[in-house]
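One chain is shown next in structure tokens, namely the form predicted alone.
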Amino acid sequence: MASPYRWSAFLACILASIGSAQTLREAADHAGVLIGTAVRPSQFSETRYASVLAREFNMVEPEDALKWWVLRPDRRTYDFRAGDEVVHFAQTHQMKVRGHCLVWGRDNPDWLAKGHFTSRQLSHLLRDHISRVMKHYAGEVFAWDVVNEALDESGKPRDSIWYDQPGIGFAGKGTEYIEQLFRWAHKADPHALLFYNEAEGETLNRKSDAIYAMVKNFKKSGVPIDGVGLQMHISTDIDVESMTAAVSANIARLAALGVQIHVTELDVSVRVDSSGVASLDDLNRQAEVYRGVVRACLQNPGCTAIQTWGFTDKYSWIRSHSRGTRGQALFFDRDYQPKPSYRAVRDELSRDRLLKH
């Protein structure tokens, strides 16, 4: 048995190792995970704004610049100068790149929405888009979210443009039209990662048991399904040990189907008054509740990333969504102050890193 100085001086080697981890990215390599923040490429030429991000982020996701409305313009362009500023930056800074997203039912530009295409011409038309928007990043966008939000809230499959109105030609045929999509996701670039990335179905629910017998039924039928994305937009409004038995208990089941789970669009929103401000309680308790999801990933090896939706309230959609009534919902206030959700998190990766020593 080591003598308790021995013991001593190895915990204290241990603490001395994570207390010099300063940053979010250094305390997540160490814990062996990607933690991660969508970005605006727009933003890259405000100082603070890219050096926080290259500090402390080990990979990014770009909010839009992949999305359907910014990389066609018209049906016959294809724009990536946006795209590829992402990449560029991340290549910069040693930082991996999720993709967002090839395919949504919402948000895509006049031309394709009010098309008025057949069914035919649409399945055409997605395929070409897949395939050269995959190919174009192969080799540099590790994973990709090949589907969003493709279930409404009973788990069944939504009504979009893609499934029904008038769909690539598997109306009222459940999650085929899904796996095609995988298939032509796989094909276009077989090295990655492919995830269907869904809202509102981290915990156990009727929407995330639907997510887990539409993986289920793809792994069982080999559909190249690699990893789901659990959105994760919640708030200070719940009961923090609750959610995160649930969130944990859903990752376990989903990673035991032999995928990855990437936490994909994390905030945290809180109360504010009408200058934006939260109090330092509801502030407190908002990291408890960033603990909480870190801490349900980190209790399974099969979660592997986790990623907020922005990582300053500077540029956060929450205030302009709530109409001013909620906010202040990443790691760094307006000014690029870390808040205790920052510390929160950071301090949970390091337990995560001493508990496996």
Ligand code: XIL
The other form holds:
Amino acid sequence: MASPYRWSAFLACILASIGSAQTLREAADHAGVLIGTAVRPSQFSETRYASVLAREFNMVEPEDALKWWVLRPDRRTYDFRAGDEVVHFAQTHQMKVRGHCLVWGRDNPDWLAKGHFTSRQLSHLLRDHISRVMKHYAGEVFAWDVVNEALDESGKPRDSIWYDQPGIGFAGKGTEYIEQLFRWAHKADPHALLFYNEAEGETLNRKSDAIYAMVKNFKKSGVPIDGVGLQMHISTDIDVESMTAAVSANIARLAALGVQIHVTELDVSVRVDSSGVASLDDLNRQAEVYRGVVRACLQNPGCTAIQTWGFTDKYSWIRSHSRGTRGQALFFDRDYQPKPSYRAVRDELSRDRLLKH
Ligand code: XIL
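Beyond the form predicted alone, can we have the form predicted together with the named molecule?
So here's everything in the complex, that chain up top.
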């Protein structure tokens, strides 16, 4: 039986460790995961935005600044200004940068989406884009979402300009075009970690089964893929325990294939009234959902990053995305005050460190 002395030493260690993690960033450093957030460079000049961001996170990802509609105002132009601002902020504050995203069927500029290009032209355009953008950020962006949301809910490739409308030359050939994109990306920056990023494939369902099958197949045939991004735009309308167990199981099976898992776009939306306010009960429930996600990630060493889709309820895509019915999805309220979700995640990150002692 353990002596009383060992128990009190263990307790002291627990208390000291919990007490010492003042910020998410500290807690995450000690838990050995990255804690990141999506950012809008237009807000860096807002003092509170910048100071909370630098204090609490060790990784950033441009929310929109590296998407085609920002980077490519027209066919000939590459506008890196907003992306460069994010990299500069990150370097000033010793943060890592994730890149999002090189290939997506949505949110493309009209000149591209409605340009009626041939497969050959699209293939050249996309290869050039991947190469120019990745080379521009080589050594600065450590991981890229190479492909975003390419599968539908049944696990089949989604119709898109890149796949089959008219596609880059692999229409009707399943995930072969994705394979090509990872090979191009690896050639452009052999040191960057290459991720497949997807929505609603976090738990065990047809989409996550398809992601698993695709990654397994890629690994077998030597396609250079390093990771899977689980977006995790979720809500409080779930059973926390079963979600945690399912996410953990999904992470475990992906990690067993030898890839890393990043939680890439986590937010937990709650119902809000017409002035955008949620109940305290719902905010406490939200904290438990966040805790479950962190727990699921920390249960597997293959899960190496947890990133939220913004950090203050002042700037979040959820209000407009849900047409005003949901909101308050993040760690800090509109006045940058920490919410129960913040404390739950910080505690959960600190706790894991203890169990590893
Ligand atoms: C969203 C941004 O948050 C918005 O600012 C933008 O208007 C639309 O895109 N999945 C993704 C993200 O991969 O890029 C999306 O971001 C949210 C859903």
